[in-house]
Structures are given as C-alpha cells and as structure tokens.
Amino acid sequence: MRFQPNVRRIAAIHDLSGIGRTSLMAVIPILSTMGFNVCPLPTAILSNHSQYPDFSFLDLTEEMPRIIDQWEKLGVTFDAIYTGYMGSPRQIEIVCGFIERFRTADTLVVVDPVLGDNGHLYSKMTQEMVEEMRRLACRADVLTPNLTEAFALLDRPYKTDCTTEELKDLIAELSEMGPDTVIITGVPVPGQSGLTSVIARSKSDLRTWKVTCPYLPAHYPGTGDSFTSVITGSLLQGDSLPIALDRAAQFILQGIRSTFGYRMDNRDGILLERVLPNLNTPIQSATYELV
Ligand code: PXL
C-alpha cells in the first residue's frame, strides 16, 4: 500500500510587502495554517504596503513568465489559483495566460480584485489597471471585491448607502462578467455605524447570503487579503458559501479585536499571529442570514 500526502496546492499570485501584514504575508500563514501548500508567484516586492506614504517597489513582471515556464517544466498542478495585488497592467495579461495554462475542471480560481478602499484607488492603481482587472475578474470562479472595487469594476460612482436590492444588482452585474460566486466585503449597514457586513451569491444557487458583524472604528490594511484567504481555504475544505463567509468574517473580527486594545500604528495591520490558531477550531456559531 502506498501512502500519498493529502496536501493540496494553491498558486498565490500577490505582492510581497515586508511591513504591514498584507498580501503574501497574510495569504501564506493563513492558508498554511489551514493545511495547504502555498506556492507564491510574487508580482512585486515592496518594503512596506502602499498605504504608507513611501515605499520601495520592485516590479517582477519580467520574472513572472520565467517562474511560470519553470513550474510548467516541473509539471506541478494546482487545486486553486488565488490572485490579489498586481504590480502592472502587463502582469494581468501574464496572469490570465497562467490561468489558461494551469486551470483544469477541478481548479478553483479566486480573484481578489485589489484596487482600492474607502472610495479611493490605492496609490499605484491607475484607470488602466482597473480595465485590466476586469479581464482577470471575468476568469474567476470566486470574485471578492470590497464595495470600492465593486463600483470601480462596474465603472459606477462609489456610494456607501446601498439597499439590499442595489447590492443584489451589483452582484448580478459582476457575475454576468463571468464569476460563479461574487462576495462583496466591507458593506456598511445603513443607520448602524457599529455594524459592517458582507454579502454574497452564487449563480449556481441564487440565494443571497449576508453576514453582519460588529464594526470597530479603525482601518487596518490587509484585512481584505486575510478575508479572501480564509474564504479560499474554507471553500477548498468543502464548506458551504455561507459557512465560508461566517468563518472569514469571524476570523477578521477576532484579529481586529486582538489588535484594537493596543495603541499601535494601524498601518501594521492586525495581529495575525495571535489569531492564526483559531483557524483550526470548529466554528462555534454561525450568524449568516438569507436576504
Ligand atoms: O491589502 C491590499 C494590498 C496589497 N498589496 C499592497 C497594498 C495593499 C493595500 O494597501 O498596498 C502592496
């Protein structure tokens, strides 16, 4: 009898930022803790993420095709391809090509269209990047924009006071672009400044799910990366969409709660190291609702 390791492999296409717990520095620990073999295809190396006023930036666009060719030679296969922050428009074309080459009928393709937050694009993001990101979004099985990114992808003005019907329409328009499942994060709850929500739907199901959780008045970079990492791991572990939403929302809330009590620089992100073990404890209670 031969024993085979049952460790599944995820290609993680994000930047590596040394300071601030974003991108690969959230993706790798979270998905490793959840039992996956994370294979990084880095898009850029930064001294620190781009929400600090200054940062160094090494664009890896030229290196990416070399890494991809080598992976192809090695004959590696991936159970999931998970993309986030892109360093240049040309890179997005390379990543689209990577998906064409490595996707099989069983591959889960998760696209986090990292472009901006709170109604603004991040400092390196241009209109051309938004347009290219639309091409990548079309190829996703699961698309996870925040509200800013959802409006940017649809070329509509940002607003925060959306009704549930408006959010459902946003999801429908985004899924018409291609993705089976669309999850919109960071959705304010009208009239309740102490709450925030995520809302999601799959074309293959058509029920719309919402998870609401307490909102603490602080912005921590990287929480979107951590959220989508937990979603990716949870779906690969076989959880339903609403359970994946609950696990991800609870993990982020635990991370924020573990950080908020300190007088820290918020740009350092959440204290991920403190909450990683929670990813392997059974979910205690689910709070999802149908809307
Ligand atoms: O968290 C998203 C993200 C990823 N990568 C870089 C960023 C940000 C957000 O600021 O700057 C480099």
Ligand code: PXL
The other form holds:
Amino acid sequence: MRFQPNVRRIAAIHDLSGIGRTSLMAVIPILSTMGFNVCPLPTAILSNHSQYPDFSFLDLTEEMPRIIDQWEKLGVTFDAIYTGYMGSPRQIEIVCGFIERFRTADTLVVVDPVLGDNGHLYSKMTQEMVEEMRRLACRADVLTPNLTEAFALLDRPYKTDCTTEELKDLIAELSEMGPDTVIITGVPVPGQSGLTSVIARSKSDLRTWKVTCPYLPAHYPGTGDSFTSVITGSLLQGDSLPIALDRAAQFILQGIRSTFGYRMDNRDGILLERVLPNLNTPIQSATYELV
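Compare with the form predicted in complex with the named molecule: the form predicted on its own:
No partner chains or extra molecules come along with it, only the chain itself.
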C-alpha cells in the first residue's frame, strides 16, 4: 500500500520583500512551522518592504493569472486561501476570481484587508482600493482588519475610544458583508495606554471574545501578517476562535519581547527565528475573556 503524507496546502497571496520580516517572509515560516505546505502567489517582489525610504519593486499583476492557470491545470487544491496586501484594484479582481475558481465547501478563506493604520490609509490606498477591498472582504470566511481598516471598510470616521458595545456593532456590520468571523486588531484599551486588545466574533457562535496584551512602545512591520498567519494555522488545526486569538496574541507578544531589548533597526521586524519553535508548544495560560 502506498501512503500519502497528510499535509494541508495553503495558497498565500501576498508580496515578497527580500529584507524585512513582512508579508511572505513572515507568512511562509510561520505556517510552515505549524505544519502546512505554503504555496505563495506573489503580488510583487520588493528588494525590501516599503517602510524603508527606498526600494525596488517588480509588479507581478500580469504574471498572477498565468500562475493561477497553471495551478488549475495541475489540479491543485487548497485547504485555505489567505490574502494580504494588494497593490491595485486589478490585483483584487484577480484574487476574487482565484477564490471563485479554487474555493470548495471545505476551503477556509482568510482576508487581511491591508489598507492603513493609526487612523490613516497607506499612501497608495485610494478610495477605489477601499471599495475593491470591500468586494474581497465579502468573500472571506475570516476577516482580520485593524481598527483603522474596520472603519474604512464601513466608510465610517475613525475613532479610538470605542466602547465594547461599539466594537460589537462594528463586528456585526462587517459580518453582514459576508464573513462568518471578524477579528479586529490593535484596539486601544480606554484609560490604559500600556495595554492593547483584540476582539472577535463568529456569526456561527454568537459569542464575542477579547484578548488583552501589554503594549510595548515600538513599531515592528509585519506583526499584522504574523498575527493573521497564526490565526489561519490555528483555525486549520482545529482550535476554537478564543484559543486561536490567544495563540496569535501571545506569539506576537513573545516576538516583540524577544526583539525589544536589542539595539536594531525596527524596520527589520520582530526576530521570528527566536520564537518560531513556540508555535508548537501548548499555551501555558489562557488570557481570553467573554465580553
């Protein structure tokens, strides 16, 4: 009898930067460590990510359909489709078509709607991009916006001092767009500047979960990519939503703490190499709460 390895496959649609632990340079090592076969569909190749002042950039928009066609010829199937940064409305259109072609009843579609942060859209994110990202969000099973992106997707003015009930309303409105599960990251804790939180809810469960973590005063690009990667792997492994939130939040906190003490360029991102083994160890204590 010939045995086949039971390794599940994830299509990861992100850009690839040679320097800086962002996008595919975070997605691939995290999900590979968690036991998945990551198949990258790169949207662009950069010398280094765009938070450096200068970088080279190769747009792969025209190559993406050729890669997708070849995958279809090979009869490839995916257990999950996970999307991140998109560089143009055309790329979002291509990805929407990819989801329609490769999605099955058992495929988990995770959309990280990268649009902005800290109350502002990124420089290349036009209103057309926001509108197209709404189209992509409608196709998600799991949607992981930060607070800025949540307000942008709903075309509502940004605010940081949200009550729990207001956050629940945001999640409910985003869920009405199509996703079963909505996870909002980077939520400030009112009156406690040393804390940050993540809040999430699934329509199929109807309970709202919150994880609160210490906030360290340092910015590391790629933490959002790392967070959603752990969420994706955790859910595919069969973890409940609150456990997935806990695993992802604790992993990011471990990564920041392992990096914070070094005098290094923050643009390089967190020291993933130091904390990847932690992905395969049990959670020692749960910090999630029902709200």
